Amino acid sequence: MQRLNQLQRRVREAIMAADADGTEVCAASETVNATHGLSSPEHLRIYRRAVTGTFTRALGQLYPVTMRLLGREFFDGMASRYMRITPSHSPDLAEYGSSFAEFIEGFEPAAGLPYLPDVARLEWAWHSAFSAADETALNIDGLGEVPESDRDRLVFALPASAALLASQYPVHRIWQVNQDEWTGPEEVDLDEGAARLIVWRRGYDMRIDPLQDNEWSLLSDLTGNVPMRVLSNKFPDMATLLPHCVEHGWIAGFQLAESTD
């Protein structure tokens, strides 16, 4: 008799393999009972649609813009394939697809979009934003109680739900025209200019905001927890711009980096 272990493992190849007559599938339906007219590899094909059609879905409800740019069959069958190439690893379906965006730039048939990675990449961005826990707003009081002395060893934070996205694509555009409630201008010029975006959420305001090179570049920093002694000298109108970004809200929290005395 087979140990419930193997018996997972023949099963699990079967659903992932990617031929539905092939070899995984013969050796788990020796395992699989003929009832109701249907052979034992029926069954399991029965399965294997099933469980192909969950995440297929799933994938669709988490990227509607890249499905809605390629079409439901070419989608589904991309995220079939994506699907048994990469398994899930996590008993909720809400943690599935993360590196969706990187299957899509090895994909071959995908090739004549080439944003389309980067459209992904910011309907992951607002999907963990939109999941990610509720957070208060920068303490205001808090920072101005610290020490004139220990200013310099300030590290600002971005919220945590908060995610920085480049892209020579304007993939926030082609976002924007793809929402069912969009009623402007469908057109986008792929030659406007490249994207350099923030994805975040404010409560129930979910964000995706353009940043200036000089937003960005401070914003970078800040995902490296450099302190304000570097950032002082490195951002000359840092006067203005930490609080421009405060008043954004694009900065959440701060702390004070060990002393280098």
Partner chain sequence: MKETKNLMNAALAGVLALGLGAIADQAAAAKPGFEKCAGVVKSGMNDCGTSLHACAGQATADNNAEEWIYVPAGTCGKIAGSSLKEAAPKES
The other form holds:
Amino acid sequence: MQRLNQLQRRVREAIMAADADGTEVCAASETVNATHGLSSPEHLRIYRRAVTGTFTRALGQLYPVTMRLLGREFFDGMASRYMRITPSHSPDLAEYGSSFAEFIEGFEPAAGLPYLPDVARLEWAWHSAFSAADETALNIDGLGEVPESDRDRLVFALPASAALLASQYPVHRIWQVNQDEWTGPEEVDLDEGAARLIVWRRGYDMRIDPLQDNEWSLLSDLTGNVPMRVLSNKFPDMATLLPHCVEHGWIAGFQLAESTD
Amino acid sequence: MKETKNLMNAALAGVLALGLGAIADQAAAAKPGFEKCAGVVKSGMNDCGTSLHACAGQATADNNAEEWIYVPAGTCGKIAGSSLKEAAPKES
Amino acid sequence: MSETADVRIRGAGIGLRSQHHQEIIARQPAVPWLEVLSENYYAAGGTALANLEQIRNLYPITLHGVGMSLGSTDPLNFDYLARLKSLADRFEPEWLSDHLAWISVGGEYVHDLLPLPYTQEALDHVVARIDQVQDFLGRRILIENPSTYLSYRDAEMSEWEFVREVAESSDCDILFDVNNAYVNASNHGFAATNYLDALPAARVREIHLAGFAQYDNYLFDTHGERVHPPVWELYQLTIERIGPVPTLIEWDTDIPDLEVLVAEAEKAQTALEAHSCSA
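Let me have the form predicted together with its partner chain next, following on from the form predicted on its own.
Now the complete complex, all chains and molecules, led by this one.
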């Protein structure tokens, strides 16, 4: 098996190496037959192109707005740079590409588009919500059964699909005007201002909801498991804010924190 | 402390008043937001990442990284704002 | 490992693609079965799985995967296999298949079906892996001959001998991709009919058909076109030799309207029925 292992490593290195004419391709081509019309390195390059295509196509499906903003050629070039320095560690391609936004942040040719990393973050949150576990709405009957003396220990939870996303740019508007079905004007003014968003799924419906300041603060605290006792001190409008968030579906579960007394 | 207790009970009373089963329906009508992919997946590029896998080969160019000199040519041209000027790379 | 478990899969089916979910549920086209790409349903929840739940109630299905990495020298990925098993438990496919290939080494996945060298070492290795997989899943799997664009200098046998030996030694079944055999025959310079003489007919439980692309110096398996005439000819020879084995139309690039897939499947169905009558 050692011979086979060595061969597989050489072939993988040839396929993933940055340089199509580099030493990795040379080394692996010693193991590969030449045929009519194709040299050994050319046989390996067929796989280089196929693998690049597989990764860039997958990233294009996960980041369609990013691709649309940049155009296909730019996006594919950027994605093929990313895939050469970012190995996939899962047989499931849906788990690939979570660090794409961080990569874009440091990607010099895209530096003129400062909102782009946050658009990519929004798209990853969308992808994650899309495939998150199915969930039922908050169990209000169960909540009613919590004794009054335990209410200060209640910890509410966001839907499992939910991600909170803050950006200094109106990325939800950029996302919106770059959907296939959008028919309005495609112009967005970045000076419209910052976005605070919850990206989540209600049943099978995907949603991006812009949040008000107090909604954002409460939901952020909930992701940190802050109990009711603390929240009721912090939010003077709690009597309306909490039902409001529940009504929207942004709160899907609850549990009782360990007693601190 | 009593105020906190009152506030907490008021908040929970508000939640319990929403009633079982009413939440999902009300939320649907509550706020426009940005909603998509309600079971319908369109053909084309954007199918919400539900067909990432295939056993067919993908063909692309095998450009060396050094040859990479593209400029963005998508809809980013329609995004305007003062912050772009600060971020723009120097003209060369 | 029942020999009669396949009675529900007959005739010519099509590969299920997410673009067609809604239409298949609404219109229920007359195809006898559907093949599902396993890894596209590895999500924890959501629309794709909900659609599949509905579709599964309308059609018998098979599961076809690209993630086993059967030929890899890495340890088997049991997390992957456990997810596959739970998918199979939920959707009850007639059978599961994957490819005689490797997609990973050193824990890194390239997500493309890379060929094995046709050596005794690779044969022993992949046979042991298939044994492990079949033990874990508690059922026999089908392995598919992949399309390949390179061959190794240290080969000790032909690819059709390799496929046969793997199947016989691991007691697995075969998914014979006629298009891949045609593509490989052209790319590596052999007669595709070598496959027909070598394959143990009783193990071939499924056939794949798809369209390749013709590039300058080689054929490339894009699954992006109708099945080409010479592949239909090889298919005809295959069912004459092996019998009217359940056949699947695969299409993955530039996926067309559902009717196009159904029409391709009907073409295969006609060939299968003609064979059944003459037999």
